[in-house]
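For reference, the chain that follows is the form predicted alone, supplied as structure tokens.
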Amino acid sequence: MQKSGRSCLVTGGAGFIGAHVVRELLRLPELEDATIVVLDDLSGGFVENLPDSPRLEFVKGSVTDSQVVDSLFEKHRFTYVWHLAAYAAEGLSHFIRRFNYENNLIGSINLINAAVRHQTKRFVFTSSIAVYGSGQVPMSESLTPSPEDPYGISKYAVELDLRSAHELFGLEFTIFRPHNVYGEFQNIGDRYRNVIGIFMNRLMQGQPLPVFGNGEQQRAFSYIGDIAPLIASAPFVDGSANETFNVGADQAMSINELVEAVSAAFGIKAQVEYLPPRIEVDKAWADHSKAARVFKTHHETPVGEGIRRMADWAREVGPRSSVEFSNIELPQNLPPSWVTATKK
């Protein structure tokens, strides 16, 4: 394989799956020798989530601002993106349509136009399940995708800019759909999204842990070690140009099932606010074959593995304030809970 020597962005590297693939792209044979572009607004990620390492370069700025986008790719014409920035609260985004537009979709198209007058080799993007809305599990890449929310609208219309963009200028592409991922660098104090952290941060200060619903809902829980190294490794794995791949765990469980993993972490018995629904899908888990077959390697780490690592780092970071979105433009049928929280 040929090394790059050259400069490589990852949007959104300060925040959770950002931090992770920074680091993976850092131990890569390929980019030995290149330099690696984080640009994060922290609005979710934090400074402290990133190694030190003199190949590293840290700007804070947002997606949002094409004039901050297109100066970093003047500057240092990236062969390789890495576009991890997202605002990914699904069941709140109903609520912020403008703003999860702007933050997942236009934010997007500003990086899409600065590859494609750069050149950029590969872009590879982190989209969701979501795309795929209910009902269709498991949920494989042949599916035909029907999100069901703004925040999964937002994630399919990237990828089929993506599509676009190849036809007609010949950017290539790789897509990775992730799901309820979770571990080390999440971001336990955001109150919308995030269901272990959630748990995870509100066990540490004695409170109960709210449970939307019966607590019925099945997720399949993703440990971010598992998928980290793929996404990384994407532009170097022949067959992954152009491609979608579903990447997480196979094992799914229910909210319930997911309250007693992390209790027995912390060895605490949580009691539970079960809360009125919310508008969600009921059942979300993937097929992996297509990623295994091209990657050649599917891991899955035990979920009460995965809690305990994750566990472990809380207690060492300890709990977090929560982020209180105060910019709801649409607070019909919020949930009350939600309402609470933006009132404070």
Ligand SMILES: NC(=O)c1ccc[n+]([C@@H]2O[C@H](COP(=O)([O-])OP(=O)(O)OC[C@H]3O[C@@H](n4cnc5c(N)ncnc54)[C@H](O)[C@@H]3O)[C@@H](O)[C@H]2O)c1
Second form
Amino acid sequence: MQKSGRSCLVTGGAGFIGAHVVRELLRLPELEDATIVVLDDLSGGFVENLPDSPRLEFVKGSVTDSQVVDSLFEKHRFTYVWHLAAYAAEGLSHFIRRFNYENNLIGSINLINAAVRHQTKRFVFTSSIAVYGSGQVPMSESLTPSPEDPYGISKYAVELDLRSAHELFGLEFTIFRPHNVYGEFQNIGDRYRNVIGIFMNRLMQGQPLPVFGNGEQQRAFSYIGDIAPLIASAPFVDGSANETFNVGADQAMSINELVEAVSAAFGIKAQVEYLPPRIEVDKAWADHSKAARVFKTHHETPVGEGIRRMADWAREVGPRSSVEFSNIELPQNLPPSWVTATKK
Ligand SMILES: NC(=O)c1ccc[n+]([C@@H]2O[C@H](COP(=O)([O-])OP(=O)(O)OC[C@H]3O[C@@H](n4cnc5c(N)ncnc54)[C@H](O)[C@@H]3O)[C@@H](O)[C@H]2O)c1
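The form predicted together with this ligand is what I want next, because the block you gave corresponds to the form predicted alone; please supply it.
First the chain shown before, then all remaining chains and molecules of the complex.
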């Protein structure tokens, strides 16, 4: 077993998935004594999401700031990097293209450059099934990605850059493509993303649940507790180096079924507000057999159970005020409900 004296960087560690990954890292025997540095600009995360630990150091800063990134690497010479920082509002990414590419692509390149310079042993990256685009289900790692929105394009560009950095500089990577992850610590105050969080936030405030189109679009909602351990353990799993893995649940459900499940968890009969359809993939689910084979596990928390756990947590923290994105670059074709949001 590899022992520590090692340091780890988790970007976006104060966010939803990051906060769970940090907890898993603190538990890993391979990282006993290792220092874990979280770099997060708190644009979507919360310091309160982080656990108390003398091994944890929080740095408020952006991955887009190459000086911050370089000085952190100078100081800690990170052995392992988990890069989760991103603004993942896929639907909104059409309208905030420059921001999307600067934050999600250039920010990632700052980290890859620093990881190469400092001979980081493994760079773990959370991509997304957004790289696949539409029309190919179940999405399998053997398909050639064809992303259809700026968010997916930036994720795929980072994937390609990691491969290229591996070829030329030997940087080892593991790429995860999660989808529709939900659970405790999710930012329920983001009105542009994470349908389960949006539904819970609105239900707790007695507001109707917004559904784009007829609600028959299908997603496989994936409980965070089934995914975070895989992401955290990647550097220590044989066969995971320089590989890409879909991770998440197999079982798909419609948004209309989700309305029922979330209503049941709160014991409230929800009102639904049907909105015009927006540009989005109709059916998105993925094949997880590769991750199951290499990580030797595939656990799927039943969606009713996962939603109940998240609902218990959401009731405890209470509703969050929904924050608007103030710098829309292209207002054309913005879904009407978001136009109102940005003008309020
Ligand atoms: N939640 C999902 O269903 C899902 C699905 C596929 C991929 N992902 C990916 O997983 C990662 C984590 O997503 P999440 O759902 O936890 O989102 P999140 O918003 O909760 O977490 C992202 C974190 O990154 C931080 N951040 C954003 N831009 C930053 C920057 N420039 N510098 C430093 N920190 C920055 C935010 O403050 C936040 O804490 C993202 O890369 C996302 O694209 C998420």
